[in-house]
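One chain is shown next in structure tokens, namely the form predicted on its own.
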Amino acid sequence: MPPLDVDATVMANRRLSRDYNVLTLSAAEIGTRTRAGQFVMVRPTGMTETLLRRPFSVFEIVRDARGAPIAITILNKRAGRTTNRLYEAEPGDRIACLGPLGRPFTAVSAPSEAWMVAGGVGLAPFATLAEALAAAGTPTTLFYGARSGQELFHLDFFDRLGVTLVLATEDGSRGERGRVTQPLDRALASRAPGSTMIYACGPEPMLAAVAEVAGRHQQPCEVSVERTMGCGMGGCYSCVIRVRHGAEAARFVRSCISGPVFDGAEIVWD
């Protein structure tokens, strides 16, 4: 099904800090169609400075009280022209928004557990995932790493949903001081091989770090990347990433259409 190209008004912005923040969009046809780790690329209506899109993940789908999506969230951090734009938006502004583009991520089922790894921003897919694990009974785990306590956000709406928390702060503010892999790895030394679902979404780098302790632990894994991206559907080959499956030569992909969700084994990291 072609993605739907919507000229979304701004229903909300909550600023979570001076840097951060959610913002709220008309998108309701979007939202019906999004399955967690999907993408939209936004640009506000009128932005002159830049012809391009950017991508964001679907960070919620908002319901009325019969569960009918009437929105859609995305998490932006503001460090550009765009996202200070997003970050500076106000209710009533107009955003053009793409989607929903890109391979979700695979939702498993009890008795298998989901252990979901964020790094900063790389929380955004996970809201949606985590609704999804839920509605599906199973058991689900957040190991989410910042760089300090106050950018580590929506831990109550994770709460809410039963997801047990573990937490790493570079500064130590917050949660065990150090990089998020690391209680994730300890975690997993005492899990059963095929086991455990670990999704990761964050810097390639922590992504790379993930794979690296799910195979050494033989547990499957999800990774979402963050690669720049021109057009969101192929076009422009701006986010190709190289991968490899079995024993087949490395090849590049485009990681809008191949991904945004890869299997973390098949990437070729370095």
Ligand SMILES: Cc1cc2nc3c(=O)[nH]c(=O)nc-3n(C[C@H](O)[C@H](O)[C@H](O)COP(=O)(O)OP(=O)(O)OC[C@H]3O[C@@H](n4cnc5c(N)ncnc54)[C@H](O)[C@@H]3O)c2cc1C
Given for the second form:
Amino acid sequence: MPPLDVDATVMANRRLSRDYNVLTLSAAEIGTRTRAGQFVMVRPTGMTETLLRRPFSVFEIVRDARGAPIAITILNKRAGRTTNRLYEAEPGDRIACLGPLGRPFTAVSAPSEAWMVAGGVGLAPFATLAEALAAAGTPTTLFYGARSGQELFHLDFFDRLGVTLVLATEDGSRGERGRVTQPLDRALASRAPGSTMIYACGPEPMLAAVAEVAGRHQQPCEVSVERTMGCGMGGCYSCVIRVRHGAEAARFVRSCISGPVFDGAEIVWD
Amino acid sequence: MPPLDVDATVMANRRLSRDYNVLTLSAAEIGTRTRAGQFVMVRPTGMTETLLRRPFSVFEIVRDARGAPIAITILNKRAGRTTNRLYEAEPGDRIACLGPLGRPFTAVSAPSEAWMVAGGVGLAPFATLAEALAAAGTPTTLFYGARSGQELFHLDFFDRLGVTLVLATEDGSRGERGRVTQPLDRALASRAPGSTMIYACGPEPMLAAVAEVAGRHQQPCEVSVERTMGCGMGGCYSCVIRVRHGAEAARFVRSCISGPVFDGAEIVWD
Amino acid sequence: MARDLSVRIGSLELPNPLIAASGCFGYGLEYDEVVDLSALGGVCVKGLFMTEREGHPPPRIVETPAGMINAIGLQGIGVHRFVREKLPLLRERGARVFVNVCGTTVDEYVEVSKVLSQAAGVSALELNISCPNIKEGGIQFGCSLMGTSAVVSAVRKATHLPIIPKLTPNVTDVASFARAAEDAGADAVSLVNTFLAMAIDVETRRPTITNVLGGLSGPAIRPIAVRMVWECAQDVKIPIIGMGGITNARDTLEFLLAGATAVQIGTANFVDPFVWSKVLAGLEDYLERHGIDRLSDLIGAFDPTPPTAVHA
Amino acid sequence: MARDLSVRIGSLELPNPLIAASGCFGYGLEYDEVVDLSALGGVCVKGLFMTEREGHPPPRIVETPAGMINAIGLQGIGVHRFVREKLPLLRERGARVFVNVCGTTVDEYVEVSKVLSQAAGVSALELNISCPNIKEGGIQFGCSLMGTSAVVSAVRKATHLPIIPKLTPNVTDVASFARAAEDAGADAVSLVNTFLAMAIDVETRRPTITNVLGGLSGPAIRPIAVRMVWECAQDVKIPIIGMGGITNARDTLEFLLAGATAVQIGTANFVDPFVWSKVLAGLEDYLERHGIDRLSDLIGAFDPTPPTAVHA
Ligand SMILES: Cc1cc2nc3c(=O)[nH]c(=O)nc-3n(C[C@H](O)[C@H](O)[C@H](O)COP(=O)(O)OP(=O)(O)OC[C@H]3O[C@@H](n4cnc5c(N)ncnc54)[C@H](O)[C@@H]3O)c2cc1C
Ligand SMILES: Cc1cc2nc3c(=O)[nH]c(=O)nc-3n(C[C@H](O)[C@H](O)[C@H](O)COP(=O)(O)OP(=O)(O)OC[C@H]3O[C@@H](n4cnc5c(N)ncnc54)[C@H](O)[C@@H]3O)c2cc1C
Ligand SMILES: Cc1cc2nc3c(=O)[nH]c(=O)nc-3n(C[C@H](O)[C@H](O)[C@H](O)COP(=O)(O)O)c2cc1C
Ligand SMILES: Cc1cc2nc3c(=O)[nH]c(=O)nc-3n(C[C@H](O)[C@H](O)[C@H](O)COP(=O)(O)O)c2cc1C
Ligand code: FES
Ligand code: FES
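Take the protein just shown as the form predicted on its own and give its structure as the form predicted in complex with the ligand.
In what comes next, the whole complex appears, and the chain from above leads the way.
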């Protein structure tokens, strides 16, 4: 279904920490169309400090009692001009929201298991993915790493869906100390090749590490990458990443339309 | 006293009509320094649609019970980007406010009378001037013209100060139909030369007409002009108006520092 | 009442003056779901060489005040794949296709143009002699009058299609380039391509984009672009396609008044892919308000009589 | 800990690299109440001819996205009145005075320079061969290499003061002009002056400013200006004074890293006359955060190694 441009209203802004917040946006129609892993291109209306929109994963699809989407949320982490503005947004503010865009995750079902690997704000696409997996009855685990325990969000949500949680923090304040790829690597040792679909989203070095671990254990792997995007629709060629399909030569593809979700084995990491 | 740059908060926004509003700004220190006829250079903080500040007369100086300034107001009329934003401002918004700037009116005292002539938003400098004149006991009249009766504001304020009101509207809905210079011209016929100081603020064609009428009746006259201003401080030379001092050749002077108040007889109108 | 928005570039009749700018609209098909391609004046596709090009490593863009710098490096699928894979689909959709022709040598411009002339469904060739982002070709022709003449006259001999050299703003006297293009047989000129620019990340002291230098586009450059269109309009008779920072009907009108017959919109399409219908509605509204029947009556209708200093 | 912000332009030692840009700071004294003139690196006063000039009729400025167009037309009091009325007061305040020297002929540049060389209290002469807003002189010298050489070498013979030709960005290859200036004996070059630009009021179809054309300044042009400074820095040995859209410490550092020894701030001073102390504080803070003692160590310290595409 084609993307829509919705002049959404901020319905709520829940600040989770000094850097993270969740914005609820009245973009029900986008919610209806979104599949897990897709993103929206966002621009606070009237904000003219920046020109271009910014990409954000659709975090949650908020539904009414009968399950009809009434809003979407985005999980925002402060990184610069737009994300600071989104952090400070107040209910009633308007935010232009174009989407859904991009290639979604490929959901698997039992007997395959689904293991999601999130680093920091890379958690964003996994709320909707976990719902889809839960609906399909796929056994699901979330490996979730962050700087500290205070930056592990939304655990209840995944818990309620029956998702197994494996946590890691850089400072060791919660879960295992260090990178989330360590427990992932260990856990994969006991899984039969091809039995576990691995989904990853987070900083690119983490994605590269996950793809390597998955490859070593012969598990399929999809990663969602974050390249600087000018348009989100394939118009500008700014968002490229090097990809190798089978025996073809590696080439730059536009991560906004060929991705953001890619087969982890096909990406040629910088 | 040097101008200040105050990051003022909008304390109130009173919309008077579809085009006019009065903004109360927490710029007490500027209020303390302002003399009637001076202006502030204003820019809504975080508004990046426009780069430069915009000039506004200080409309009122709001005082506490003991007479100490606590805020200033500006009378705003929608004309474009900044004025639209100021119309829509909400309490709590911040507005950078640089001032007071420019040359004030020369207040006269009895036996001279003071006649103020305002066209539309040209009312703005006359609230503070009327207070100064009232304090000095100068008999004061306001000739006030607007498009219609709905656009004649703040009449009570002047009434309370004992200012005589002479009104004119273009549509005749209140006061005399037509230009405010008509009743002015008639009234001056009965005044002795040099007995009446005329102050004018409004569209330039009106100012030129007032200066002509004043000259014809041999009355002194000060006009406050509105030229496009880039800086308000004499830095850019954008705001010039042609002025002739006595026998000197006419030349362009910066209306932000040599004005905005000028001797009406000295201006060479376009 | 419907107003007439059509404009004419040589033998080409466009239903309206809005053309998607090269490099800002992919190959057009990317926007198929959100824009009726046949409703645009034209679609100018991403620059094409004879063969595929990989372009520069990312990051390729960075935002600057009211603008953006890009150094894509003309990544593209090459003219043959374009003709095979994209052109038939564009034709099906009724798009008027402008192809942005690139080359590292005069011969390559000629070759690419020949391939396109033999294909069905190309409306015009825009000769990209102004890309600031590649080492060879492109801007090296666009910054020399002789280079400009050489490319234009060589392509002129090789095609029956309308040819539209795209001029760079990075020159002292852009009108002289428009004249050189006209003299060499161009049917129209388009301008401006981007301004060579650079932004440094002061925290790392390194470039913000891999190529260090890139091209500045967006509203920031509009006042310079309008000036250049106006200068060219006074010097040449062939139609001008103006661009640089257009975001709405007002901006479009500014270019038309300055002398442009049509315009291209680039950066603004990134911000809002629905910009096209909004601009068209704005143009209709302007004609309505001003009681003008034909948009083309406004081409070059700028009146240099000074405004008054006086605000009424 | 206090960091060393001083920079050196030939024989001139400035306490910091911030100079008020010509035409954006009146004759300096206008800002006496809000800025400690001696605390600035320098004050470059409005362009001066031999005699008074009235300038263009208003309106003289118009805002554009992230910028403004001006056509003041070099209104000024002439060099004699300046020396008599303004210079003594500037000296009293301890300002380092840069005078922006204008002329309609080479001789006039020489004459104005001579008058200033005989007066006490002038630190340097900035030769304005780049004003886009006057019919004769100015940019006509700045757009020709021979004109640039002619003005610079003639003034060189007439003064012992440091001379700093101010280059126009409206040329194809700005570095060649910097070289011509260096070869002709300039002590430094400053760039950029404004970009020739135009804005039309589409409702009236008339110009927004009386002169029709004017010069574009402000943040919009910064990426182009930074690029030009970088190009010049690679080509000449003399110091460069960079400017164009600087609003804060980050922007200042961008120019220094690109190779500027000092900078000028123009348009941003209109928006905030207190910008100077804010930029100085920002520079101190940067040095502090990066553990750098001397700001001058950052001049030309841009490292063109590409950034990573990867966000950590
Ligand atoms: C498909 C996709 C989905 C994303 N989903 C989310 C999400 O759900 N939540 C979230 O908080 N962020 C998400 N991001 C990242 C987000 O888009 C960036 O943080 C944002 O663009 C930064 O904009 P800014 O205006 O705040 O920063 P700017 O002021 O533009 O830049 C500040 C800094 O951020 C860096 N930056 C620029 N682009 C990116 C980028 N794409 N990613 C990371 N850093 C960047 C710049 O290099 C600069 O150092 C996603 C990115 C992509 C590509
Ligand atoms: C000394 C002085 C005092 C002023 N006091 C007041 C006041 O108390 N209240 C008030 O409402 N206005 C006042 N003005 C006028 C006010 O400054 C302008 O209306 C304002 O600058 C327009 O800005 P904008 O961003 O809304 O319009 P823009 O978007 O910049 O322009 C929209 C339109 O307004 C016109 N315009 C630009 N500058 C001016 C100007 N100086 N005057 C009128 N129109 C202009 C433009 O030509 C354009 O057509 C004063 C002006 C001066 C010089
Ligand atoms: C990301 C990007 C890619 C571009 N690629 C091309 C190109 O391939 N060929 C070309 O002639 N111009 C290219 N341009 C220039 C645009 O076509 C246009 O001339 C310029 O962006 C100014 O218009 P705008 O301000 O509306 O974007 C590109 C511009 C951008 C922003
Ligand atoms: C209103 C105005 C007047 C100017 N007058 C002069 C001048 O007299 N001489 C000169 O060399 N440059 C003049 N300039 C150019 C500035 O000195 C400076 O080169 C340019 O504005 C770019 O810097 P900025 O973006 O910081 O303003 C003027 C600029 C403006 C905006
Ligand atoms: S973001 Fe523009 S092509 Fe991908
Ligand atoms: S507004 Fe800048 S000199 Fe008057």
